[in-house]
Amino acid sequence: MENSKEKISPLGRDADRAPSVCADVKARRTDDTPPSEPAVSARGFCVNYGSFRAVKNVDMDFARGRVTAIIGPSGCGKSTFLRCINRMNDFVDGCTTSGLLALDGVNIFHKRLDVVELRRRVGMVFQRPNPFPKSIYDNIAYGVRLRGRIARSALDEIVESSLRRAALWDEVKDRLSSSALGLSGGQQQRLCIARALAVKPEVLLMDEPCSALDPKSTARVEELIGALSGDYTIAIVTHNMQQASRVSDFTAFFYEGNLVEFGRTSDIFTNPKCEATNDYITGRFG
């Protein structure tokens, strides 16, 4: 946080339940945070619109092959923070970063770094499913394809590796010419994870996954993401506290800006050391 003095401003009216940061950093972090040589660390990272500085001061690591949600009220710099780590908002006019965000130790805005193999190796997959309007092999094969010419044997390994990572190939083997649009909801949520999974990313971002999903497909989503943790450094952010229990290994939890808690997700959940954590996990706000 930026200043361990800070105040947080209340949540509406009622000030008993205003939300207050814990006072001392270290008071935020259990004992099991993630261990040494991280996937992406955060050292004093804050995030600018303009004048605004929607994320301040966050210090925390994303232990490889697990997966980490990141929770808190609307507009508290969550995805704002995760969009960073690919560095989508590069697109967003105003946007300027400051502190450091590495992967693998190295900078994430380092002027010389190669933004396109960042984005290769940090996948993204969207609030809302966003597949092209292509045939689902060609969905899959588009990003492969752009790296360079590639076997049409070697591309169909791909495309069917890919498809049974994301527990989609049994739906769709048989009818991959077939346009992706037709695909129903959670399916096009899966294809798009498959499409991310096809150039071998070591980090996958996924920003509230399954808010646009049925129970059902929440449920094939979450799954996934429990099949692929291990392989891959998983960041999640989620409004649902139940989802965030049942898939991640470390919760972050953000308020304001402002990293207020982070630990393993038993704890968190279980025996939060900040009162605004525990506020916000049992309903008293957001």
The other form holds:
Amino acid sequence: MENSKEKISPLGRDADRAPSVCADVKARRTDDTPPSEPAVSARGFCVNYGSFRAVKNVDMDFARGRVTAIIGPSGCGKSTFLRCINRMNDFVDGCTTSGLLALDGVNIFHKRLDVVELRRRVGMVFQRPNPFPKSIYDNIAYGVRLRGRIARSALDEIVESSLRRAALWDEVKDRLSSSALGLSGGQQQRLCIARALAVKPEVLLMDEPCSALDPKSTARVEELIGALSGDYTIAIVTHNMQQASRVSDFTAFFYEGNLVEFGRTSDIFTNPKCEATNDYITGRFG
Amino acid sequence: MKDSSRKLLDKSFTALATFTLVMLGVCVAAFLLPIIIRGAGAVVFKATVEHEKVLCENFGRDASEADEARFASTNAAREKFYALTDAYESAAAAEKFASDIDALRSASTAGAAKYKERICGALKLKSSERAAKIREISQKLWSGYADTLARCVKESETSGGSYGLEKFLDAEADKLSAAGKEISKTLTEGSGAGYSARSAVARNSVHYALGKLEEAKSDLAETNAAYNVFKSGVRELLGPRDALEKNSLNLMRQKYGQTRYENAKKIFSEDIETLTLTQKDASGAEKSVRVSAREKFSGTPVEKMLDTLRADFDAMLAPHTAFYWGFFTDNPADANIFGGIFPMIVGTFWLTLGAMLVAAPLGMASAVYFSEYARGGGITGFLRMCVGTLAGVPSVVFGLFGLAFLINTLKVSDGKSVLAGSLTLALLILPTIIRSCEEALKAVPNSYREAAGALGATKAGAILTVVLPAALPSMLTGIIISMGRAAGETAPIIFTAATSTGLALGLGELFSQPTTALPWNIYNICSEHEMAERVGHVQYGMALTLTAIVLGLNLAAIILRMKLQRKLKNR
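The form predicted in complex with the partner chain is what I need now, so please give it after the form predicted on its own.
Everything in the complex follows now, all chains and molecules, and the chain you saw is the first one.
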């Protein structure tokens, strides 16, 4: 990580803009915001699918060690925005970005940035649990092994600690070598979280992690998110407003590609500034 | 739609599906059952003692005690039969007739003196009348001889001895001529007759006897020819009688009798009990006729031989149930009439293996390109179209391509070779492998690729570590099914690799030598074999083996897929 920071010029071609961004972020800070630098920050960030602009000019910060929820109706661009943070949009043909999206002040879209390293630092959990058709152990070890040879004992330790963090260890410790596809949906999703944690990321992106789970599993995952916050910067996209209010510290409301409102969760849900936010969270549309 | 009509539609669909299923089952049964039943006959069958003889003498098997006992008992039974033929053919049987004929000839020669005046008178006639006159006299002179001759022929045919008689009669013409000269000498001595008159007497005085002799000889020849046909039928059934006769024969099929009881019975009824004889009809054209041996030889010793053959049939052949597993491990002998199909199995194995070694990696790589990297542009579309077209090209065209391009242009080998055949088969199944692998890769959920990517895997890394392992069961299924197709293809290997006879090839010969292979040899042995009806068991045995290989490969594909999927899903 240190290495990559040195290798890439921190601000790349947007060097001229970067300082003002940081200044802007500092200027916006209120007493409630955590004292440290934001982990991820977006400035004038846009995403285009061909000629269609899916995310328009977004300015927002993800506070370090906090949970930030992104809500909004379907097709509002919240998932697209989230996926840009670890450049999953690279997999989409015809997807282009403009503006600045920075991780620790480093432009994520810099052409010389090591995507593999970025993705190690920014883990992701998907909407549907997607464990590999391998054993539970191999699923967790996958990301670690990608980074080179590692002693079996060290790997065992990482697997155990990741599973413990994801509150899955006690349920699977006796069958680490059996297929991950044999787990229940909720267990699979926690396995995916453990898999993401195994590479020791700084940021964890969650794209509607509970939408395919039953309420009981949802509760366990939410519990887990609560336990992880503090150590990880978590960004979670959700359709479930109760969930957003339960798990997040900050909430951003997206509508038609625009960031409509962003603030402390308690403020957004009790005292929204915009009419649209109010309508959405009270269920008038969306 | 009304509820009633909807129900009717439902029912008719169910009925149609059931009917189709039943038809399918019937077709499979009608197709497979004969192959299985008759093919099994190549391995398990009712064998005769000749089967063990072939195995012991040509395939390096040691005779078991049971075999030895069989050899002894059948030889004893055969000796009984051969004693009959010996008696029938022996010269002793003809001696009586020979001495009768000798006596009559001498008597007739001596009796010519009676006609001295008439013959001398005839010599004074014009030469054209002279011959007729002397011939008239010769008829009277030789009538007793002719009667005896006819009686002897007839008797020899019914009581035996026609063989020796025919040999005796071969010399009879010369003896008759000598008798004619003697007659001429005694009759014309001192009469002052010229040379031409003397020779006219010599010639014409035995004319009648010579004519009768020819008749007798042709009578005998016909009988003996029929007997020879009978005897060759017996030799086909039992094999040559002794080592001397055996060594004088060239083809292995002539050196042994029938190894299979069913064939032996067929030979008995078709070539021994019924004889195929060549006869001249009125216009002199030869034609073959089928006659019943029993009628032809009725009342003769041959009839007794027939009875003995029928009665001791089992004793001479010792029929028993044999398990000939060597069918799969023995080389064929004498155009598959004996032995097994080992080289064909090995050839098929090499061809299929070679095709797989080339086609599987190429096909998988192409499939990965099409499924993971190609972006659907013009070139990719064109390539896809090419693959689709290749899949539809008739296999015989691939064979021609293999011959024209691989052998004649690239010269991968001097002529047909396993290498050329394998490459041709590889090209043939490549489109199918590409397609099935591509389908398998497309069936891998995109979420696996995303998950791998999100953990920092590169595209190639994700393909190697996640996508390919997940797609492997389906890919293997497609590949193994293609393998079955390669094993069974005939047309491509006709042009590039197949030969009708040969031994199993070793690894070093694969690059230069053609091979036998099941699909081609099945065709060959069914349509090009000179004794196709005698090797029916080999035809079906080969068909069963090939079917078993292909079905086995497909079954392996199914089991493999089930196992891998279970492993991926649960334990």
